[in-house]
Amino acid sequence: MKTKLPLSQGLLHFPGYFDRTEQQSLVAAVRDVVAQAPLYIPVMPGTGKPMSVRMTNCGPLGWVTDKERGYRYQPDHPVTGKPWPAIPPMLLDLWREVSGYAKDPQACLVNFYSDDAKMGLHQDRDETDFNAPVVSVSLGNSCLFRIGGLERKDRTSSLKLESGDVFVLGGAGRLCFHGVDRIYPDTSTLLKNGGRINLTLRRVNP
């Protein structure tokens, strides 16, 4: 087990979870997730809003979500129609080793965020399984994470997430609302264009 941080609540940061080379095998395995299934722009429900990041999924579930039928999980990629690519074996090694959790995940989401994204606090409640934690990885450049409480109101805290490190939700903060309020350019050179991948590890169904 690499070095662990307890935060409150259940959650658990792993500074450096990665190291360099780890992180570069990463990248290309995202590079091979990507060119089976391409980066699109996800939009608000409701609004067709937009999002700031592009995004695209890996395993046998992905999340999406549309104007007219909302946030969702479902087997095929909605530009393209293919089903999503496999999870990386290495992300699969890493949910059994921090997750606690005895079933592999189900999704994992793909987000980029060029330097000037970011990403409002927000809930992972589409899942109908909360006993399962929520595993985040951070590679390229680094970002000023906030997390707060159960409730949107309820005080945040922030803290800067580097490129190789890992975040998990899990027991009582599963639940806890979070973002990510900006991305600092020029602090890792892993990604040549600059920007942030933020690949989120999920179990959708128990």
Ligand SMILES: O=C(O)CCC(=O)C(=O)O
Second form
Amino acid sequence: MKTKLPLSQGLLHFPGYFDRTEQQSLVAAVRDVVAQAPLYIPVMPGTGKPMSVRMTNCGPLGWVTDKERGYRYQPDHPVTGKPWPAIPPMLLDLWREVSGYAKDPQACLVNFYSDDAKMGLHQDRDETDFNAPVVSVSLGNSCLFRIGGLERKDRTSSLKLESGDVFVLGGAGRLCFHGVDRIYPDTSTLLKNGGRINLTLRRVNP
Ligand SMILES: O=C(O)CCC(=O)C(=O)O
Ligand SMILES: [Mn+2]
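Return the structure block for the form predicted in complex with the ligand; the form predicted on its own was the one displayed.
Let's see the whole complex now, leading with the same chain.
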């Protein structure tokens, strides 16, 4: 484990938590997940507008969204109908090291950002247990990550998340608004076709 930078209560940034070799192992593990549970294009509830980020999951539960039924967790892939593959052991180790939460994560959302993708400001609030943190891993090109307060109108600040970084939203920061404003092309050689992968570990139910 590398340095830990507390930003404000419950928000932790671990720059370079995973070294290059570990990042390569994680990419191989993600490729394995994607081979079993292909990336798909999620759409916004209500409008059906497609997101720019492609997604899949691993773990007993996966986060999905569609036009009719909205944001939720479910045990199977919305396109293939198959159960999600298991969470790779390296990610379970990460969770056990940084989450401070006794039980293992139930969901790992895999977000793939092409270099022009982004994610709007939002809270992670589809879980019933907010005592567990959200633990996220960045791989590939760097991004501009925006983090705010508990209300949408609160002041936000921005930081770069680079390949191998870990970010934790926990404690008083568990429900902070956050989003990804942009990806910086050609800032990493980890993914041969560019883009960024974000892995988000969550506990869904107590
Ligand atoms: O890509 C990121 O760093 C954040 C992803 C995120 O906020 C989410 O999937 O809920
Ligand atoms: Mn989020």
